[in-house]
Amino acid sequence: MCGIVGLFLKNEALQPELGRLTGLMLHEMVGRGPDSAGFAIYETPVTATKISCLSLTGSTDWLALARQLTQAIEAPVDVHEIEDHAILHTTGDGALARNRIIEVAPDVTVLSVGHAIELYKGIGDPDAIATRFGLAQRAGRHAIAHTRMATESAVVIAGSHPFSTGADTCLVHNGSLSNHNRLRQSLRRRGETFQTENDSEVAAGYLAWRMREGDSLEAAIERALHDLDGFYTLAIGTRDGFAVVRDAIACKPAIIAETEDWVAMSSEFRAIARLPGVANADIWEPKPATVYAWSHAA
């Protein structure tokens, strides 16, 4: 099952409402994925790098970790704790910081790194997770979120979406990849670092690699259509953009709606039906193997 939602705001006046509207959409996907949930919020980019982290034990000494990072990346690291999560802020090298955390802190999962993204995830009721991390109060430019039903694996945080391995790039996935083990090995040789065995993290790593190589978001997804073997609907976020793609068979559900103020997608229309102005929206089912993308960039 699993449910995915994405909301891209074209009207800046709606940015204070991003979290609340995303929460309304996420609520409608609880039935598709009651086991765990996560969401990524893209705020206006800032100069400092933000590193979203999750403590697997709930007892991580974040200040001690920040001191280690400060020495490793030769830049100050500030910590903002939110329950079992922490957002680290630094002017140093975000990629170097991510790799250092993975190396020295086995009790921590690095959820995201970037200048705009913050990412949160948890086990249990998606509505409760949204409340825990204050989703309804969050402002921003676009967001993606996911509810999971663990039909083929244990209910663990390692299986929760979104996944991110590259700067300000993350995705949520409904479906399954058949070649993720081979791709994971190939991507590791190209410098990607993974923290789980989840196939969705491989898809995120693939896009991060292609964009690091210079591909645009659209070009990276076009390549993915040839290199990701399986069935999937992906909703993808970047620093400035948002995209949706389905595989060539397109057996996983998806719907997109667009107005002058926003673009939204979900596994089911009922999540979109709660958005303001939906009565005037253009609504369609995304075609197989077709990239749909929007950007805030001029």
Given for the second form:
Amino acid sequence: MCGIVGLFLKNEALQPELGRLTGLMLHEMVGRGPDSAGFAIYETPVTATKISCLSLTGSTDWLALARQLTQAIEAPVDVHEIEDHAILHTTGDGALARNRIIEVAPDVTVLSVGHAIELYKGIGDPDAIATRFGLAQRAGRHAIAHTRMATESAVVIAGSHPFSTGADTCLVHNGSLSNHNRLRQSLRRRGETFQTENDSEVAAGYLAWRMREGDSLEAAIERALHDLDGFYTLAIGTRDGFAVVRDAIACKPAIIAETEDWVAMSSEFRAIARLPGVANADIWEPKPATVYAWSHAA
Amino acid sequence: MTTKPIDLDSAFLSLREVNAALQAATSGAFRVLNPGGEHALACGLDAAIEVTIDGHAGYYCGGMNKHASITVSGNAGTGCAENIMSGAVRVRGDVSQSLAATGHGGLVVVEGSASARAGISMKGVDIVVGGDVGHMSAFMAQAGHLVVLGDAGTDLGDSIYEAEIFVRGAVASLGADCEEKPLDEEHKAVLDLLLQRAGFNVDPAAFRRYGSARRLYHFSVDHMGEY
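Mind giving me the form predicted in complex with its partner chain, seeing as the form predicted on its own was just shown?
Every component of the complex follows; first up is the chain already shown.
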């Protein structure tokens, strides 16, 4: 099972509402995934790099980690602690910082790195997770979120979505990949670092690798349709955009709705049913092996 | 006879209360307001009542229907009219995958389009789709009719048994053991009646007919000894 939602705001006036609306959508998907949840909020890009981190022990000394990082990347690192997460802000090299954290802090998972993205995840009731991290109060330009029903691995935070491996890129996945082990090996040889054994993280890593090689988001997804073997509906967030794709068999559900003000996708219509202006939305089911993408960039 | 329908408002009633009221009714007309994409709306009805769902429905709307006539004014999700036995289900918008899956009888009309696997394993239901149908439609279809006014996706009628398919638009590809067959006068008459019942005023002669080529392994007399 699992539920996924994505909301892309076309109307800037709605930006203060992004978190609240995403929370409404997430709530409707609790039945599809009561075990765990996570969400990525994309704000207007800032100059500093934001690094979203999760403490696996809940007792990470963030200030000590920040001091270590400051030395390693030769740039100041600020800490914003929220529950068992910390958002680190730095003007230094984000990718270098990510690798350094993975190297020196085994009790920390780096959830995302970028100028727009912040990423939060947890295990347990999705509504409680949204409340814990103040989702409803968050403003931004687009968001994706996931509710998980664990079927092939334990209910552990490593299995919670979204997954991000590249700058400002993340995805949520409903389905399962069958060639993720071999793909992970080949991506590792190409310099990607993975923090879990989860199949969805491999899909995120694959897209990050393609975009680092110069592919546009659409081109990277087109190639993924060829290289990812398995069942999937994916919602993908990037710095400026949002995309949806389903595999060629399209067993995993997806629905998209669009108005003048927003584009929303979800596993089921009921997650979209409470958005403002939905009565006049264009509503359709994305076709198999077809990329749907939107961007804030002109 | 025009009687004002009884309104059941999902904004105030739970899904179970709505369904219990519909399942208890033996006659009359009902309207479900604010359906909000809820699943299993108007399932398991067993009387000749009229139900209008005023909005979008979730999964399995009108499932297992007997005798009742159900209309969805918006879209419906996966498995609409699943295992329908008799009566009618009409959707004014689009439907998701597995429309009328395993349906035994009755009439299912979609005024918009249906996605993948429409009529999968159908066992006697008549399905008329005003728009397109997705890939693998009428997969293993055993009996009944699938009529498509628009186009059909890939692998139409894969492993079909004795159901009949009529498509007016383009067929992306036929599935295993499905072939085009002649559209004779007797078939046009059957099709004409289906189109009339569904409320579509179109020419039956514009359709092509598809069905089983009966060449799959289990149809071959050479394999009799294996059973």
